[in-house]
Amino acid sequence: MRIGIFDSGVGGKAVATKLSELLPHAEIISINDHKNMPYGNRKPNEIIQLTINAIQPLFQAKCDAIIIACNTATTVAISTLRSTYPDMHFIGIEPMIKPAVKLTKTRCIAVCATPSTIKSKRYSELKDTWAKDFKIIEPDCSQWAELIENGESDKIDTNSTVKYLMKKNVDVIVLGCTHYHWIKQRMKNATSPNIKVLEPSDAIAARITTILN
């Protein structure tokens, strides 16, 4: 099994590491598009074209499936990718609204994501499908991915963000960008024990195993 992983930047490394643990017999090929980071503040057509250009090495490597380990690229580009390359298995990562809705007791969740993800049609569909009667807080995370990519995650004030969300009665925080994996523990440390922080690594491994089987 040869699995390609694409992310705009370093976020894909976390997904690759997790998949290597869960699928030890798979060959994992991970690529990124660091030079065009960040994707999250770009226009949809630009994101689509950058993604298509960036994943070409994974086709050349004859991958059995390609994981789009980028919430922005998934929500904006994955429909185009599937129609353009119908013979390839594409597995996307999108904000975990459905699991969050199942877990929340306060009926109030937070989604930390890039501006392009928040504005995307797919994100709107996820909210309409799974969270119509729930309150969703979307804090400003517009600089997070770039700071993490540049090794400056310490400049992200996770404590203030979490305090703000707790005041809003949030009890589930969705990390809607794979870059944010690198600050997940800091987010968890800043919350109370009853608040859950979600990111999708385990779900991806289960999904890819099902598809390739």
Ligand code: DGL
The other form holds:
Amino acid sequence: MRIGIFDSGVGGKAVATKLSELLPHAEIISINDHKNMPYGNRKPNEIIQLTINAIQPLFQAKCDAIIIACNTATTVAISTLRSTYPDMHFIGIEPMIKPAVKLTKTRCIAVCATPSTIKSKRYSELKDTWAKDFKIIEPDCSQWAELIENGESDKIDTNSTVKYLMKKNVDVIVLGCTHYHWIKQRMKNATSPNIKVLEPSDAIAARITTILN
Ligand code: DGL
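Given the form predicted alone, corresponding form predicted in complex with the named molecule:
Shown next: the complete complex, the earlier chain at its head.
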């Protein structure tokens, strides 16, 4: 089995690593679009076109499935990808709102994601479906993905973000961008132990294994 993984940048790496542990016999081809990232600050049409262009090598490589390991590209582009390429099996990654509302006791969660994800229609649908009666705080993370991509994640003030969220009574923080995997530990270190930080790479890899099996 050959599986393609796409992210705009280093966000796909954590998913690729997990997946190769879970599916040691699968061939995993991981690609990115470093030169056009961050996708999260672009308009929907641009994100759709860039994603279509970027994943072409995965079609040429005859992948059996393509994982869009990018919340931004998933929320903005996956429905277009599915209708444009009906024969390809696309698996996307979206902000983990459903698990977060199951875990929260304060009924107040935070979603850290790119501006394009937050503005997407799909994200609004997820909120309407799973979190209608919950409070959702969306802190400004507009610079995070690019800083992480460029190895400058130490410039992200995780302490202030977490402090702000705790003041708002948030008890579950969703990391809704695959780049944030690389600051998960720093976010965790900044929170008190009763606050959960959710990030999808483990859950996604397990779900993908189930789907593909
Ligand atoms: N890793 C992508 C995501 O999950 C976004 C990075 C970018 O803005 O390009 O949303």
